[in-house]
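Shown next as structure tokens: one chain only, the form predicted alone.
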Amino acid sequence: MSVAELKEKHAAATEKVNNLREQLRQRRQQLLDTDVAEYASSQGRSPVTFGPTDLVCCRTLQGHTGKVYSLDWTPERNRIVSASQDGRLIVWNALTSQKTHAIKLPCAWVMTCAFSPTGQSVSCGGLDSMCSIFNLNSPTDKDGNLPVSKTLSGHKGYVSCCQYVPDEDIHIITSSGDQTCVLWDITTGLRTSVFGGEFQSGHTADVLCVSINGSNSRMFVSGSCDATARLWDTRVASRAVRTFHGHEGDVNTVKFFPDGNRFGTGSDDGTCRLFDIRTGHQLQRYYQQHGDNDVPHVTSIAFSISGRLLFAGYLNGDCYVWDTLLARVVLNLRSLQNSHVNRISCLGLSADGSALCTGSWDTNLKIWAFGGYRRVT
């Protein structure tokens, strides 16, 4: 068979696949006769309301000299690790605003960081294509720097995100610009499984983010520049369990819903979306219309403990609090006192839901707490 004939067969097969995909999308759209907001409204659900003192900025964490790119809380809620363009990781005491560690990184081009479940170590990754692990209990070297305790090397592109497998310090999942996700054994420093890459069901562009299911740590979801999110089972690396379409731009952030049956996404198309992992359906779209036709990219999201609230950071500095049931913005943190003055690059909720931390290109992190008797529920 000649090359021309092979190309013709490939083109015909591609067209057939695209047609089948479109038929499947149309069929799913027919079955999806309502969304969460429409159903909740029909049931008479009341929207969440916020007073002027219900959510306040109680602390500003100052110490970085470059843009803050990533942050993560410890499970015990009182410590935060942040990664910045200044080439440092800083571990903060969230209750006192004090720095407990300032870690100088081997590569300044860091993109992500994470706390281990026990809070004994932190990890980071970036343009060096490696994931570096630091044991916070290790002695410092002669220059006062904390040494790297383990380096996970194997990606062929930048490391965009890292997240420890819950309840253990020995496994971590990373995503990368090489279009793959990798499950690592930290003890040996070796790859346990590679998700994507040469496999047909993998992402077709850079993978930007991952989120591990808190209810079932074998399942995780990834978001990519191919405008899709994919669900993976760590026991079956050869293929994605399901692919979720709908976004019209890079999927920058993914986060599992508290019950583990749904997950949220945020994208360059300016929308957040809620998907069901059991049916593959999109349950809700969260989009705030802007009068100037500007569509700010969504950079980071987090859910409250109950899932009723969705916190979303945007490229233009907005940080919306969405009512997930009614798909309404109930608050914009940008409108409050002591808000950030640049884009929101990352955010995260404490383990007990009592505080929200946001990181920004203005070099600061801010901790937001609910006033009075109100909690993030």
Second form
Amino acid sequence: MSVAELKEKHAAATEKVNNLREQLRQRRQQLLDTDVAEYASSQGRSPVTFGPTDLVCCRTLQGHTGKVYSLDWTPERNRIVSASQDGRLIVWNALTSQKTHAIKLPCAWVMTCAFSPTGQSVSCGGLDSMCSIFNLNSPTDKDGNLPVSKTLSGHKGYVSCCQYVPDEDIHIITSSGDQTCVLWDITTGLRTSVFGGEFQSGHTADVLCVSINGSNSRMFVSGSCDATARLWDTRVASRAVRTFHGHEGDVNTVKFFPDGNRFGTGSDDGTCRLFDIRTGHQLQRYYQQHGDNDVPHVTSIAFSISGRLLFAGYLNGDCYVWDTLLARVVLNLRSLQNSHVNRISCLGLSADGSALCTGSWDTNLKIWAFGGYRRVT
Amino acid sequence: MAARSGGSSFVPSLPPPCPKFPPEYPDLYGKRRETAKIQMLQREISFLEEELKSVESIQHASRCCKEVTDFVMANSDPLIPTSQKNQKTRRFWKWLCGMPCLNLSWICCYSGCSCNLKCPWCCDYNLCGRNLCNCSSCICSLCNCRSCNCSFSDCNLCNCNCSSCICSLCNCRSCNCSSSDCNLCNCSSCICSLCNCRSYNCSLSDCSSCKCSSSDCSSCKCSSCDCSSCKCYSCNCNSCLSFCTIPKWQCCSFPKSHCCRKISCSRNRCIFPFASCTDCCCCTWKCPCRQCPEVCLCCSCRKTCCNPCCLLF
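Please give the corresponding structure for the form predicted in complex with the partner chain, as opposed to the form predicted alone shown earlier.
Shown next: the complete complex, the earlier chain at its head.
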């Protein structure tokens, strides 16, 4: 067959794919008989209301000298690791605001960090296309720096996000600008599975984020510049379990809903969405006009422990607190006292759900908790 | 045919020499590439057909919405205010629990008053001088106040010299950091001749007046420098976001390359304004760094010295 004939065949196959996608979209549309907000309203649910001092900034973690790009909590003991433009990871005791470790990175261009489930090690990745692991209990070298205990190399593009597989310090999943996600065995430093990539059914652009299902650690979702989110089973790397369409821009952030059967996304199209992993339905769209006709990109999201609240950071510095059931903004952290003075780049909730940590381009991290009617004198 | 005498013979005239066309080599690379793309599309077609069949049997969205609502309503949330009625009840118990002559915390917790909330966030550790801090609104018997490794037990009054204690754990208010890296030092008034602590003298907009070793903010790291005058790599240019290089949200000071003419060229490829770029897949650039004179693929540039050049934050 000549190249010209092959190109014709290619065009025909592309048209068929587009037709099938349209059919699928229409069929799904018929199944969308309601969304979460409409259903919850019909059940008589009232929106969450916050008083002026209900959610307060109770800690400001100062120490970074550059923009904060990423943060992660330990599953216990209230410690946080943060990554910054200053080329450092800092490990904080969130209760006392003190730093326990300041790790100077071999490559300053860090984009993501994560705490291991046991809290013994931290990982980071960035423009060096590698994921570096640091054991917090290791002795420092002669310059006082914590050495890299393992380097995971193999990605052909930047590492945008990393997350340890829950309950084990051995496996970590990374997402990359090379359009793939990889499951690594930290002990050997080798790739266990590669999800997507050339000639495989996966993302068709940079992958920007991952989130592992807390209820079933074999499942994870990824978000990409191809405007889709994809659900993966770590046992099947050859294809995504499901692809979620709907966004009209890059999907910058994904997080699993606390029940493990849904996940949220945040995108350049200014919306957050809630998807169901078993049916593929888009259950809710969260969007509010910010004013000036601009559509600020969503940079990061986090769900509260009950799933009732969705925290979303935007490129313009807003940090909306959404009532997920009624799809209404109930609070903007930016308007609170002692808030960040620049955009919020990352969010994370503590393991017990009692505190939210935000990281910002103003170089600080802040911890928000329920202030309510409690006062400290 | 005339026979010629005298020994000469007739030679039929040959056609004029005509060079042959070169053999046509098969375009294996192009064919195989196209074949692979078609295979991927056919695979995608089978996935989509499979999904179309499975969609027939999935439940409507309303059932999923019910599951979400039921889950949310069944779980309490420490970040959500309680109802007005509960607030009044809890205020009474909070008052009762707070009475010094009564230790009814177990009742408070049993009745669900505010005392069962996590102690750490309601306590201000900086005020704690003892291991058992006594917050005004809850009894924090589980609080673990900060301990000081300095010679003074109360770090609020501590004037310990950090050279005599471990700076990574020292939380003294005043401290002469012996550590060159103030990220380890929690001092508020470090002498920053070498370290990168926030210096109060850096409130000035001109970094040359800032107590940093260099007016170039890449080494200055003053938190409140006016980076436009200090040549810091600070960029809030929203217009860059559309053309920004890898990763897309990082600040980009190079415009999208004009050399890249192909529609199929993704923005992650040709990003540098050099005329030598003729093909998206072969996008090359010459690093302006003096230490990096080589021309290399921008995506695979790994030299540390090149980082400030080709990979901009």
